[in-house]
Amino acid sequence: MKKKLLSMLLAVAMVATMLTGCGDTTTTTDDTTADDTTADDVTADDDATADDDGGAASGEVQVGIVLPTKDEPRWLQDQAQFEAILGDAGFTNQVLFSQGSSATEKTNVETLISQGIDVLIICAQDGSAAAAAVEAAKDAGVTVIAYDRLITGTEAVDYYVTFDSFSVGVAQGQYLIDNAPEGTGIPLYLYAGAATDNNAFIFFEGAWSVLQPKIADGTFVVANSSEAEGLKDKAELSREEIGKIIGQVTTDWDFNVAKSKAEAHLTAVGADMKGDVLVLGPNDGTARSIADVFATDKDVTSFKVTGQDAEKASVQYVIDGKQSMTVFKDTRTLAADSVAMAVSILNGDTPATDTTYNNEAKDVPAKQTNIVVVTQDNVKEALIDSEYYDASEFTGLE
């Protein structure tokens, strides 16, 4: 059993250095809910028989994988990882997309109970309604990993894999304040994830935190929320409070929502909200999107607009100019994080983890992963030195 043991955690380390962003190679499931899967469709070997090492029987998944949609790259990104490194670690395994329904989720997540899961690896579309499926989980004995989003107010979270949330909204918020124009009265843009996700608060905690002092003294001035205006000498704000602001500057992770806001924006503000501007980005769909509204009107001068997860099509941006940084989000090392804790589980043992996240009903042991900035100075070193993504993937790299 040590010996497998070994094979396995070493399989794991090797599958997760080679691994590289899979964007091209990537083979979706047609099948993205659970009503028309079935146990043939798992990615593992399915001959798989058990043992006294924790085998899987035959026809039996041992790890669940629930993502929130097959429409953005990063989640066929992280199938392709979670795929290849649980295969390769001789673990039967199906990943199921929610499409943006937690109905959808909650049933996915009943189908991989039904198939035998062991653990269950699940990054939430909604962190609130996602309790439901995490507790039926719970009850049947499986081990839950949050991936990436807190699932919040239950107890039925066992783990919780994630990048450092806040740090991404303070590298953004950073970005913004190092790079701005001269003067005072700078109009400052901003916009936010989903309010149904968690971290999308986290995101803009922490990016607060670095520009609040900036808008308190007048540096910088928000031109497209009312409710951060009105809390502008508040260094530390609630969560109720970061809600109401949210609520104002969501853009739902959705690009034609990012889109509709941003040309509303500059729609409903004078010359002088425009000019030379800033623009807090919450991702890089969104900030896209963003970009490709603010280059269009005549009064803006220039703008500086931040993102988060290195997609393909925004590094090109960073590339062309279009787009000021992402923020390089490893999800090799994400996933292989999360594929190591699950591996603990299997065989026996308590995951390595380095801090806690409070939920709102526990505080959940979990394993953070550090991030990169990422702009033109950088893009080469991060992105394809590394090998995350390859060179003849872009133009106009030197």
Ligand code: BGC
The other form holds:
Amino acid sequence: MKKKLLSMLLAVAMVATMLTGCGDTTTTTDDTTADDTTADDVTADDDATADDDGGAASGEVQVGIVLPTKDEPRWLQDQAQFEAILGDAGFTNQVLFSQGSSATEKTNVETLISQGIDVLIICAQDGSAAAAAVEAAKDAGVTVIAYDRLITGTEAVDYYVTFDSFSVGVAQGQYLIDNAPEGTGIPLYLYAGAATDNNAFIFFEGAWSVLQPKIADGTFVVANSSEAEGLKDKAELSREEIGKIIGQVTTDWDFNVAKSKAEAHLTAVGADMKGDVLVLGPNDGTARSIADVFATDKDVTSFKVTGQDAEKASVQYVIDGKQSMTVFKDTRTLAADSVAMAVSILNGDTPATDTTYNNEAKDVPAKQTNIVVVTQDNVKEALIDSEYYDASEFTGLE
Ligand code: BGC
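Can you now output the form predicted together with the named molecule? The one shown was the form predicted on its own.
First the chain shown before, then all remaining chains and molecules of the complex.
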């Protein structure tokens, strides 16, 4: 018991350290399937950190993490934070990637269950398809924490750790409003995330909450979504209505889809929808693709494009003036919050939460983290001074 307490104190201290900021870490795992226990050298306190009534035995994995894909820098950032925090805290852990497949995701969860995990931290590939995977985990007595993306339509989600995704959308929309050219009838191109990701709806809802009045009064004209134009007088959209718009402007969170949609949209519109334009870019990867397309259209004289995630490549784009803004979601905090939850759970306590999110089956207790808008003006302060990145990783910062 003494050992357990010591281990707990160490774990909490490590989480607290992470919360006050530390440098970026390198990734140590890039395998998709379950053949790589990332912190299996940190097993010393297995017996101490697991519940007395049957937690992980020595050599087993205590905390399993499933992330959607290693093809987007966003999730490698999260992986690095998890491995650093959990490893330092003395928890055995394993990070697996679903690589865009719900089937792989389910196999990953089953693999982790078979390795004896007590806590599953999962960012779903597809929020509704993941229900089956987490139900299997619950059946095996595992506590399930939905990470960043909510898993919908099931009671098998114990907790949700997330950024304030509505605010992300608001920040993107507000940026476009604050930086719009003078006049009315300004072309607005809307893009969204994947329809399988609950967040895509929340981001869009946030953006719509500020953009809609400007579309309704004719300041902006939606260039690429007849559904959005048709709904312009509605301040609040139903999920189904948002789904219709997303159906037209989804990027699927895929750079190539974003690129080809942007090309098709610019080919389809007349000269009146070019000139100085605004683009709601849903995240950094897709924003860079879309920005590259808009930058090569000679009839687009200027464009503002939003993003999110503060991916390194987009931070460079922001510095270079090729992407207008990004939203910094500090993965150190999100990972640390999840680990703090895991610590509570492993210790038999109830984790601290500050809100709830309804997942269509229940109100899931949630811990929510704020976001920071990053533009050329504050890039150094937000990302370098906070030690998220090192200045040497970029050019033209001074
Ligand atoms: C995340 C974003 C990410 C997107 C694509 C969303 O659920 O919140 O940060 O850019 O998925 O992976």
